[in-house]
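Only one chain comes next, encoded as structure tokens, the form predicted alone.
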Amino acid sequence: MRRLSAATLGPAALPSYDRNAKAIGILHFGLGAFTRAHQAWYTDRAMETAGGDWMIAGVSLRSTSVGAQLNPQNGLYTLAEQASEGMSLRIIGSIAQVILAPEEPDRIAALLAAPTTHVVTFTITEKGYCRDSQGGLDRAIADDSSIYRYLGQGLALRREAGATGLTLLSCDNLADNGRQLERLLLAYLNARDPALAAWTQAHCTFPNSMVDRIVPATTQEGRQSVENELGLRDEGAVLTEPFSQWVIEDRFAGPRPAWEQVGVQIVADVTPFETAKLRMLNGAHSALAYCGLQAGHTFVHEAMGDPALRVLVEQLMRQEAAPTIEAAAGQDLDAYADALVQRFDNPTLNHRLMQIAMDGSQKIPQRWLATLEAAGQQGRPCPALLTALAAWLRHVQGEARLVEDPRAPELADAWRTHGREGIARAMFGENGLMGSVWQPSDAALESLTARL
């Protein structure tokens, strides 16, 4: 079977804009499946609708796989939306190239300094921000091939060239993600070049954003289904759901794509949307992951088919998370919960629970612990969240399966040291390993221990 490329695709299948005539306007760190199903999809449609030089150069920080998938295909790939009624395909043309960071650091710095580059975006996962247990910058990790090193080099060149500032836009599932990126990057720069830190603070912006689309890891079966529909082999194919949402704070340093013309919400305050997504969608997803794995399920839709887990998820979203959220005007949290249940039920996605369960120590502070703290201040118990938290604690014990988490050895050692009766307090009590997001009462810790 021939491989997808600009040469093998018919003219009707290629994007309507001239890719070769467009400059790179966006540099993206962390070009995984999510970005290809989300930001690159929005940008592709924005260029088709409103034009502009907004081709994306993707930076892979370590893995060679994305470059091997996309570069031989001229950056082209298929986005397959899966619903119960069938699959729809779109060829995405917004990615110009994929760069492997350790091999081409000078290329990255040059793109960051280029006058045609205006936006830098990130999907590097929670652990990519190199935070320590208290949320500050872990300098030992940050010094070693992190985004901060590349940004520091590129911003220095940009300042020397007299170029305008950049919009540095985090698209990761972190509460207040833009401000976190700003705080951590400035901490890194201040330790090395205070003048560059001052220039960055004065000229660059760090909008908060909220992203939402379920994008399972692409399997060989998924690639084969795309090949059967397309008639070409696409190693970069991405499968996703029809739903997508992107909310961005209106805080840009310069030009940007006309994203608002293709469904992106540009708003004054992202917080209500971000909080709903983190606490309701992501919180429910993590609960399904840990509780579902322990019940013997593999996929999200299978876990949702378990009556006990369905009740748990409904309670978590509607009765525990939603009351902690100050909704924006027109934001209907009950309707949002209805939509989430429908999305979780989608049987065509095969979203693996193990994929969601990865890196839990980096995710549960904003997905669960913030809800527990807010609910506690309101005097409301959260039995569903405590049940999910107990499932996570059993998961990180590491006895049933491999734990993919940057703190896995530390968490397993805590279990060996404190045992079942002491692990809850060691994790979440005063000076607990999971920080200070949640200040549990003795009764809450006892209730959590009883669930172990």
Contents of the next structure:
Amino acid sequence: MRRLSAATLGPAALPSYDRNAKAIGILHFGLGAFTRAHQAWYTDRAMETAGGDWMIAGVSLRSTSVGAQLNPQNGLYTLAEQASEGMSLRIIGSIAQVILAPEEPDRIAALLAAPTTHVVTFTITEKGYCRDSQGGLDRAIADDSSIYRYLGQGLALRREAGATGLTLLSCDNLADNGRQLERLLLAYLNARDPALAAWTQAHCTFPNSMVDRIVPATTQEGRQSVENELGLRDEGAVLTEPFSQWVIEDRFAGPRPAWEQVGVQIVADVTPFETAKLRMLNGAHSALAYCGLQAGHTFVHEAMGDPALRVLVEQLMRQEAAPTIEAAAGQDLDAYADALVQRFDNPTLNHRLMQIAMDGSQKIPQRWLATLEAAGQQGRPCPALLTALAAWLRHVQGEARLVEDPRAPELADAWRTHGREGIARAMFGENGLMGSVWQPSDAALESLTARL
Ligand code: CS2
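Please show me the structure of the same protein in the form predicted in complex with D-mannonic acid, now that we have looked at it in the form predicted alone.
Below, the chain from earlier opens the complete complex, with every other chain and molecule after it.
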């Protein structure tokens, strides 16, 4: 089968804008499947609708596979939306090229300094921010090969060139993601070049944003089904659900794509959307992952088909998480929970629980612990969340090869040292390994221990 590329794709299927005539306006760090189904899709449609020089240069921080998938295809790939009624395809043209960071740091710095670059976006996952358990910058990790190093080099060059500031837009599932990026980057720069930190603070902005689209890792089977429809081999194909949402705080340092014309909400305050998404969608996802795997399920929709887990997820979203969220005007949390149940039920996505179970230590503070803390302050117990937390603790106690988590060795050690009776306190009590987001009562710790 011939490979998808600008040459093999018929003109009718190519994006309507002239890709070669457009400059790169966005540098993206962490070009995985999610970006291809989300930010790149919005930007593709924004260029089609309103024009502008908003091609994306995607940086792959470690993996060589994304470049191997997309560069031979001139950055083109298929986005397939899957619903029970079938699959619909769109060719996305907004990615110009993929750069492998360790091989071409100077190219990244040059793009960060280029006057045509205005926006830098990030999907580097929770652990990519190199936070310690108290949320501060973990310098030992950050010094090594983190985004901060690349940003530091690029911003220094940009300041020298006298260019305008950049919008640095985090698209990761962290509470207050923009402010966290700002705080961590400034901590990194301040330790090396305080004048550059001051320049960055004065000229760059860090909007908060909420991103949402369920994007399972692409499988061979998925690629094959796209190939069958497209008539071309597409190594970069991504399959996703029809739903998508992007809410961005209106805090840009300079020009940006006309994202608002293609469904992006640009708002004064992202917090209620971000909190609802993290505590309800992601919170439910992580509960399904650990409880579902332990009940022998493989996919999200299978776990949702398990009556006991369905009740657990409903309870977690509606009775435990929702009451901790101050909804924005017009935001209906009950309807949101209804829609989430439907999305989780999608039988065509085959979203693996194992994919969600990864990096739990980085995810559960904003997904569960913040809810537990807020509910605790309101005097409400959270039995569903405690059940989920117990499932996570059992998960990290389990076979090491199944636990993908940057803190896995530390967590396994804690189990060895403290055992079943002491693990809850060692993790969540005063000076616990998981930091201070949740300050549990003795009763909550006992209730958690009883579930182990
Ligand atoms: C998931 C998310 O893997 C995970 O941890 O909870 O990637 C989730 O699918 C997205 O945030 C949905 O927008």
